[in-house]
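The data below hold one chain only, encoded as structure tokens and taken in the form predicted on its own.
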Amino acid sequence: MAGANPFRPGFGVSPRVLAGRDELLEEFDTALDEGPGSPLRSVLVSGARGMGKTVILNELEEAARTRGWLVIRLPETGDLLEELASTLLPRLLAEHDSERSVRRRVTGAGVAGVGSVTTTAQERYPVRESASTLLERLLDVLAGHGTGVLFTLDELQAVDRDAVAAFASLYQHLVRDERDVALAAAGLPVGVDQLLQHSGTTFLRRAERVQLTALNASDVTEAARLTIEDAGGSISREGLDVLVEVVHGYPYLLQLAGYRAWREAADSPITEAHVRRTTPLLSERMGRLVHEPALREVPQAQRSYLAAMAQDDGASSTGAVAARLGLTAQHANVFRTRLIQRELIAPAGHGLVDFALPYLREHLRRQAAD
């Protein structure tokens, strides 16, 4: 087809036209005009991978700076507070306080046949400002505007959970004061739920808690087709069913999808058998971006129980899977809550499952014959 792929299949990246989001992004539009003590201020997402955590994030930074806020991006290693106190809030200062960018220049100055003039108290017993102390003064200088700053924080499960204790306590003083400040933040689920556990972490408890799921098939049929349209394209009936069918209900999978689809389809209108011959690269990517991660961190012995799951063409019998592993019921039973527990695999009926995540089992398949 004429024109540029207007899909966007990379991690992270906001599509050209966003699914099944919209009650949320507005929600948290409404929160920012409220002021102070809106609870959707606040906002905790999980998801599993490919389900548009970071997508989320950028459009909420999106709407933030839409109103004038100032987003703040907090680093996923390290130490929080002091990312901030040392670069992030003195390099915001310097933008938007003209006052103390003012005071900096003249102390700085040096006059001829006077001498310099940087010879000030603060330089003989220098205090070095806390996050805390720049933070409100950069909040200050927004509120004569009538704005705020958002904080957003992505891979949640991965950032040190001492560190965001520490910021958590900081983000709570400022809430109860009242203070124009947001909170976004993302991650797998088990990481949210693990860090919040942490005994410093109470106070992100109360934090409105949005779990990512798949996009239905209105959802994904919309998206796809306008997406096609808007750029000039067009996309039949069937392969539009073929569409929901393997992408799963995955945003990623989505763009993906209709990525390599657009570029089967060249000149001509996308079809049933352009969006099928997709399938091969869905699984692929698939398993190297999603899977792998995922099954990184799982014990060998979950690991044996995904083997003998991906046996099956459709749900597994819980019976026959503690079988092929020589396991007693109870024994097995252990793996699958375990299982569960990660997302990757969900109760498919009395005494069945099934695998959570699309494409797991050809993945399970291919390590298995390789």
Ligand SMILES: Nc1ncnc2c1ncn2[C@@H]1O[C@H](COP(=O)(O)OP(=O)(O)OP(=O)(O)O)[C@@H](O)[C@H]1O
Contents of the next structure:
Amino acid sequence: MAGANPFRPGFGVSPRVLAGRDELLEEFDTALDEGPGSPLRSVLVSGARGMGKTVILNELEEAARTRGWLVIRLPETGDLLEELASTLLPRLLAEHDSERSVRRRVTGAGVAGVGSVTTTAQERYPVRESASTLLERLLDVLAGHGTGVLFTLDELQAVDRDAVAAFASLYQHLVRDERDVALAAAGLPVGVDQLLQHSGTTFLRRAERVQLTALNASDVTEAARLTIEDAGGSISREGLDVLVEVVHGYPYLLQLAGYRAWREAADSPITEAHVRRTTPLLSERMGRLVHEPALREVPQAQRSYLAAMAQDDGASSTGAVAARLGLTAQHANVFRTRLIQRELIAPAGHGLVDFALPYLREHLRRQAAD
Ligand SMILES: Nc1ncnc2c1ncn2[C@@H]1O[C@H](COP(=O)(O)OP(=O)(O)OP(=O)(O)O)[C@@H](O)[C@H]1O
Ligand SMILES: [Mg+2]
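Now show me the form predicted in complex with the named molecule; what you just gave was the form predicted on its own.
And the full complex, kicking off with our chain again.
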């Protein structure tokens, strides 16, 4: 295959072809159309590393822009309100409010220097006005076009709680006033849960909670096939089946396996063998980029629980794991619950648990062997 590799195995990089997720995107589109008060205008996305949170935020931003909405990406560090008041909002107002004054002046007086318009907007919105005043003004301007503002906030687990709380009260106010605002935030599951316990962030608890889960087999098949064919390549039916198998519905692996298989195949169609050859790389990369950082935040006792599970080739009996650790069932259950909250493991039928992330078992076994 002569074309450039179409897969994008990097964090925060949008794929050429988006797999699945259409339901969420459709619902968000509807929410924007429905007007203020639609519950899906505030979305809180959580999911494991590499599950596609940043990509989803990008898609939601795109959906809003398509409707003529403005998108404000809230900074992940520092004082949100200060940033809004001093930089983000004055810039947007200068851009959008001046358009209106240009039109008014051109149609009214017939002459207007573009340079002077910018100055006018800056004079009219001196830096020290509050975020809330500036935002109200911006929303007034946008209301004239029937659009609004979407705020997005990524890496929610790492954002300063007081900053979120301060922004929360501003946002809540606008929602109550039925202004055209929307919010999409995303973060790792445990961090998001902790943030929600903070009293200033109650409003986020009312946001529509979306848990990004693994993609299903047909979504992976379809996205992989389209990505390859759109770039002028091809893949066999068996190749696609093996791809589904090694990817385990995990978006990052879809990109990585596709990328690698494309390279393996060089100028020929991608076969089953090409895809199979990607697995050592998938396992190694997942270990290094996803499992290792995730495990660093996990307390030792819970890590021991994972290590005990890794002795099994498939789902583990909770009783057997407790016995291996020399713990009472009740005590082991505490660790099990915590690990489920972290989305590292998942219930797998009565009395059974299994790893929730692909290649985690292999990673733990490699660690145990070292
Ligand atoms: N729906 C999807 N279809 C195809 N590929 C996807 C999809 N979602 C994400 N990806 C790919 O998966 C990888 C990880 O995506 P992303 O960076 O959005 O994950 P994340 O959940 O934000 O990870 P982190 O927790 O590290 O921030 C990227 O290579 C991206 O292209
Ligand atoms: Mg991300």
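Since this is a predicted model, take the numbers as computed values, not measurements. Residue numbers count along the first chain shown, from 1. Between two forms, the rigid core is the largest collection of C-alphas that superpose within 1.5 Å.
- Tyr305: CA moves 2 Å or more between these two forms after rigid-core fitting.
- Fitting the two forms on the rigid core leaves the C-alpha of Phe335 displaced by at least 2 angstroms between these two forms.
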